[in-house]
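A single chain comes next, written as C-alpha cells; it is the form predicted alone.
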Amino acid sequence: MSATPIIHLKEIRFRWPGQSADFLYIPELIVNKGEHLFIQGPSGSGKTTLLNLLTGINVPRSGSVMILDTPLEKLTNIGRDRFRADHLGVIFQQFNLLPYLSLVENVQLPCGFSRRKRANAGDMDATALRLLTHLSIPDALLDQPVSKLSVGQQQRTAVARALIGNPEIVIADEPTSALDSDNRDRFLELLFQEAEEQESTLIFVSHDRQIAERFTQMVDLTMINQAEVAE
C-alpha cells in the first residue's frame, strides 16, 4: 500500500456560530492513499461535523484541510462543491436516494454533476449495471423506483452511486446503523471489495465498535479531538 497522504488535517479548529469555544480541535490527522479509516465516537462527539469538513460542506475557523493536495479552506463555495462532485463519493446515513428515479438513474446521478466522473464511468449504463450486479441487486429491480427496495437494497444502491466514476475517496456516514449483524457483515464485504477494486480510500464513520477491527486504521474522535483543552 502506498504511503502517500491523501487526507491531511493540520491544526483544525471549528466552532458553530454563537459558540465561544471550539467544538473540534484536531491537531493532526493523516490518511494515506488506499487506507480504510474507521472513525468512531458517541452521538454528539462531532463525527458528522468532521465529515462536513472533509467534504468541504463546512470550513474550519483555522487550520488546513488538505485533500488530494488541495486546501479546501482556500476554495470558494462553488470550488468546494465542484471538488466534492469530482473526487468524493458519499454514502449518507439516510441514503438520500431520489424516489422518482429508477435504481440505475440514482446510481448515475453523480455523473450529471461531474465531467470527471462522467469520463471515468465511460458507458454509464454498463458501469451502473456492473456496480449493481456486483452489489447483488437483482436484475428485475433495475428499472424499478427505489421505493420498491428493501432497506439493504437501498443501501447497496447508495454504495453504487457513491462509487460510480471512480472517486479517490469514499465517505460513509453510519451506513450500517439499520442493519442486523449478518447483513452488516455482507454489506462491509461488498463495500471493501468495490473500494479496493477501484483503489478508493474509504472513510467510515460509526459508533459500532464491533466493525472497527475490519479497518486498516481506526481513530476515536473523543481521543483526537482536543477541543476541551484547546483554549
Ligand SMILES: Nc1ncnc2c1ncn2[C@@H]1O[C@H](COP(=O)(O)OP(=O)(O)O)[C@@H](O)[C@H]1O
The other form holds:
Amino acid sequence: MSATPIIHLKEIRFRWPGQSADFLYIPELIVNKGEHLFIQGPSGSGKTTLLNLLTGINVPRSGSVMILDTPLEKLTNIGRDRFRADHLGVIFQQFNLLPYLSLVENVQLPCGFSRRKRANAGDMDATALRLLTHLSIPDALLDQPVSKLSVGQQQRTAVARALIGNPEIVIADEPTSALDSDNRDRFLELLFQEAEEQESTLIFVSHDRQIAERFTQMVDLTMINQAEVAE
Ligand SMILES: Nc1ncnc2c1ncn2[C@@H]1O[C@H](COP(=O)(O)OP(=O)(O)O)[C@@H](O)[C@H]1O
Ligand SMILES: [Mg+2]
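Let me have the form predicted together with the ligand next, following on from the form predicted alone.
Okay, now the whole complex, with that chain kicking things off.
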C-alpha cells in the first residue's frame, strides 16, 4: 500500500524582504497521513518561519507547498486564509488566547472563520465543553475569562481551540517551552490522545530533543535547510 502524502514540500526557497540570499531552501519534505512530525532546531533556525510556510502565512519565492492535495502557492491570499481556517488547527507559541473572552468562547473562535469546522463541530457548546473536559479543565473555570488560568490551563485551552472542527493537520509551535518536564509530558500525552482520536496529523516544533521520541517522524531543520548561510 503506498502512503498518501498529507504535506509535500518541494524545492522551497524562501527569503525575507530586502535580503539578497535565501533563508530557507528545502529540497523536499514529505509527511504521510497518519504520521506525526517533530521538527527540531535551535532558536533562530527558522522553525516558526517553516510553520508559517505550511500554513500559508509565508509564501515561498519558488517551489511548491502541497497540503492535502492543495498547492498553497496557487491560491490567492484570501484562498490561503480560507484553506488555513478550514483544514488546519494551530497552537501558537504564546497561545494567542483572547483575554476578554471566556474559555469556551476562545475554543469556539475557529468555527467563526470556517463553515467546514462549524459543520464538523456540530453543537458548538457541547463540543467545546467536551474538548475542555477531556483536556482536564475544571468545570468551574469554563465561563471564566482566560486571564484567570494558569499557563498549563491556557495551553490546554489552546489545544482545544486547535482541535475543534476536526482539522486534518494540527500545528504546534513550541507549546511546551514554559512547562516543567512533568507538565510537559502530561501535556503531550493529552495532545496525542486527542489528535489520534480525531485522526489529525501533528506537526510539532521544538528545540527540546527529549520530546522527539513520541513522534513517528523527526527532522532537524538545520539538516533539511540547504540554504547557504552567510557567515
Ligand atoms: N518578518 C521578518 N523579517 C525578517 N527576518 C525575520 C522576520 N521574522 C523572523 N525573521 C528572522 O528569521 C530567523 C528565523 O526566525 P524564526 O523562524 O522565528 O526561528 P525559530 O522559530 O527557529 O526560533 C531569525 O533570524 C529572525 O530574526
Ligand atoms: Mg519560533
